[in-house]
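Presented below, as structure tokens, is a lone chain in the form predicted on its own.
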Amino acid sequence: MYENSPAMLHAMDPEGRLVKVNRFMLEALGYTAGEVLGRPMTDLFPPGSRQTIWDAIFESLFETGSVHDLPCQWVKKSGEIIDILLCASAEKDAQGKIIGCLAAALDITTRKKTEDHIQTLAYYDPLTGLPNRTLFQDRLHQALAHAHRDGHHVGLLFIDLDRFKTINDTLGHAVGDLMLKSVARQLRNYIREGDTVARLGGDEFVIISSEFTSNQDPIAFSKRLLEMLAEPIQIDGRELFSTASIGIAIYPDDGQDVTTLLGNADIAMYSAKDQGRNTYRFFSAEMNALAIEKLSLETGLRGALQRGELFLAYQPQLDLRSGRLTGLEALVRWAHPEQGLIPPERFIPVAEETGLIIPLGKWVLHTACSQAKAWQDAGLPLQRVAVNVSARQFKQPDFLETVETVLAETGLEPCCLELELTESIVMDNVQEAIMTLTDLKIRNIHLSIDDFGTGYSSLTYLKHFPIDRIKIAQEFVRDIPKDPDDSAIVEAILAMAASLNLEVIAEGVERRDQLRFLHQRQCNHMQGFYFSRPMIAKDLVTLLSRHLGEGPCCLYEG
């Protein structure tokens, strides 16, 4: 049993020399009996730890007479280091003096590697090797505890790569992963001793710094970090660029616990993105108020459809040549039970960001088409209803199917529907946009570019889009004819549209001098407060009824 035991059994004399070893131990370590017998057992330990381990063994044997599961390492004859658990029991004479020792060692190298691997998976990001969220929170907790004890500050930088999703989607996840690894290396090399950099997930990184001594320190630190991250990265022969947005929160001013500090740094990061990206922002109370408002809007918006709080208003579109109403633009409104009427510019961005724009956009499309069909069935004159399409809607794989389903369910003819898209939507992925727009166009659906002139205008691409008309953005119409720059832009848009044989409609017409300027330059389609404010469906019945005759439009008589 001694010779064949799967444990490395051995005996030592009072000086710690090996006097007996079993066959399993010799085979496991690669030695012969002559190479180990008579040698100090400590010769099996790595050189740097021999004295420390022997002191621990001797002390335990002297005090308690035994050693239980002492983790240490042995060196095999080949030089390979293995992890072991050492157990020993002292033999004593009648006077209590140690006269020998029996010991056993278990090879736990495989188990130790497994435990280390599990530890790594639990606390480190498998892609970048950086601490993960769990280890980050533990280190931040320790940093805050030390700062509280010593009266120091702790800086937390929340870093999010700008437009990383575009790189991931266009070049593939493999390239995206290589980019994340490269950024992780940059951050690891950039931080100072004592700092921690971690990856929370996706393209989000955080840095914990206890070295900030003034408000200027995190500013200089962030500026240098932004400069470094803006440098090109070489990946698979490509030169890629990725800027970052950084949110900064400082303990104890911006939070005194892990959750609050991280949440406030996150809020500051989103503020940096709202400011145009590639910048940094410190957390402030105002940001927190805006974040709370956004959360409140999101929570309320999620149930607004079911509670019937959303409704559509319709703004007339006119053809000045005939003086008649040609269409209506459907505009969503939210009647909040406590806050009253919430303007679209407040809740639409929240809907876009959270993905609520998908069910909201489908509801708007269905409601507008259904109402238009009802007006037509009632004999009221309506050529077309215009519905705005968001970027998220347009990029949905089933967008075309959704439009077809709505038209089939409501019975509205495709030619009576106009979809309005912004320049940024169609220019985000030109080839896919052309395919989707062409699919819509062959179904006889009217298409227009909204807010033209504010995005990525390009004649090279615009001529390839199957667009019926463009809408001059309200911000250019607002100050014509007084502002020469806006006037020149409007004239250029009209000339360009004429050369491409595109119809033009100007929105936001509120004064007669604007109308006159546009009309003189052959812009004959308009909408705006000068003619009518948006109206709910029941109020429009009277207006549409007045168009049953052949007379001029009641909103504009030339």
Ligand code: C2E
Second form
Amino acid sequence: MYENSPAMLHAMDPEGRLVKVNRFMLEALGYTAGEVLGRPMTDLFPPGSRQTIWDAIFESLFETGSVHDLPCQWVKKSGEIIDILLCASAEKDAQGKIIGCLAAALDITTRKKTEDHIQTLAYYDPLTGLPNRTLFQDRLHQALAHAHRDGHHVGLLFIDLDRFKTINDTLGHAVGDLMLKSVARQLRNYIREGDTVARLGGDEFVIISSEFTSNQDPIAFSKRLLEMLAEPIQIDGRELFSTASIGIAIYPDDGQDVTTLLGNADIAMYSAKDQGRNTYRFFSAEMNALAIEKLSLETGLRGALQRGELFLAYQPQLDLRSGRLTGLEALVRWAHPEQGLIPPERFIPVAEETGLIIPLGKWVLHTACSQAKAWQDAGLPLQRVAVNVSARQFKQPDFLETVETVLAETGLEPCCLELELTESIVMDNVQEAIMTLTDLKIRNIHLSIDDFGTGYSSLTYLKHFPIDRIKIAQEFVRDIPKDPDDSAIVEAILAMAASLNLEVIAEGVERRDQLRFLHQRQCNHMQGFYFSRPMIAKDLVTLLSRHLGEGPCCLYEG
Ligand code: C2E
Ligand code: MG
Ligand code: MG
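Can you give me the structure for the form predicted in complex with this ligand, which would complement the form predicted on its own we have just seen?
Following is the full complex, with the preceding chain placed first.
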């Protein structure tokens, strides 16, 4: 019975060496009796797991005298690994000392494979390999529980392909399947680690994104997703185009549980379809309004330059000691045909995001330089014009070339141009920034740091940047001298600038008490409504001509 049992029976001495092995076990593992007898039974385990298993077995034998159904693995002589369940029982002498051990192992490799397969069938979609509806619900449930605990938002994106039925009907199911697989691959690559993409069935996919809104801007996320899905897919040597409609619901605002959230994402998806497909809609009205406004700004902005809706305003900057104008800051304006004047704070971020800032920035630079040159040619005393530069512009590999071209085309002297950069622009990639700034500086272009104090600046780096001056951010100037914190910050900036030999200009000076505070601390360069609001070129001519000659100052006296 021992030899013919369909279980792998064996016996060990107190040191764990094999002393008896049944025929079935030898046949199953491919060894002869001579090859295994006398060897430690741990040799049968895969090398990496030997110590752990040994410890587990002996702990159990000592404590309870037996081992029950311990799942582990053995390596056959051929190298093949099998899954087993191990049972063992200690043999003890009259004093209770272990004198040996009898064990039986069952090969459960096939059973385990079947179980894994059943698991896969139950939780994964066989076509795409993505989690199916069951696993999706499970994951969403977990994500909501976590979010509830940590106070996060969870985004649920319901994605439905726009023309899938047509593709399936005209090109056949085989092509349709390939298309679904390809979309699944794209989605899987798109999401972040820890997020889930699942296929609910047909051409319906869902994405669960944890930390939505905090680490992931839902609008930008959906937009990029649409762009990616709209790219042509190569199937059987043929290019297929398909777009998608996306509905978005956000926990906890749009639903507190799996069913409500999924239902609301579905409703939002249908509203995206109604809007003409290839778009996304939020379930919540506020999010939709925000997304729609952004979209309409973006479309409007695309044509604004061609339609001549953009223009520049110029704000004087002056030196208090002479009371004279030292320069003008060019500030872009958008006269929207329906919405009226749109402030740059609303459209510059959109221009940055879409890349429209590149042509827009070039236009601003060109217009400001050519206007400054025209004033100088007309004999008006203008030393310098300042132009704001955005991050994306500055990072353009041909930024320097663009500036040079504009200067050459307009004929403005490089020393008459000042570029205003923000702290984040120069601190983002310090080494590269230093190179670009140096390139600009050796061409004699004036450089300043705008909104100083609002970003993150390393003072060590500041020392190495070839900067001419810093502009104290309006937010610190606003409440001086009343606010002691802001006053202290302004004083600190002034002291630091003095020791680094940087010129300082204060922005947003609106009142006499601010002026006095700054003036007393040797900050003599200022810009603000107290002296002048930004003005269009035509209106500035009068002001500029009043600066001709040595007459009294018109912006500030005494
Ligand atoms: P900024 O460069 O710091 O410009 C100063 C802003 O403060 C201007 O607002 C100006 O009108 C305003 N300002 C000046 N003096 C006072 C004052 O005494 N009180 C108050 N309350 N405000 C004052 P604006 O024109 O709305 O520009 C806002 C921001 O938009 C600018 O901040 C700049 O970052 C950006 N921007 C404007 N034009 C351009 C441009 O051509 N290109 C780029 N990239 N950004 C621009
Ligand atoms: Mg500025
Ligand atoms: Mg500023």
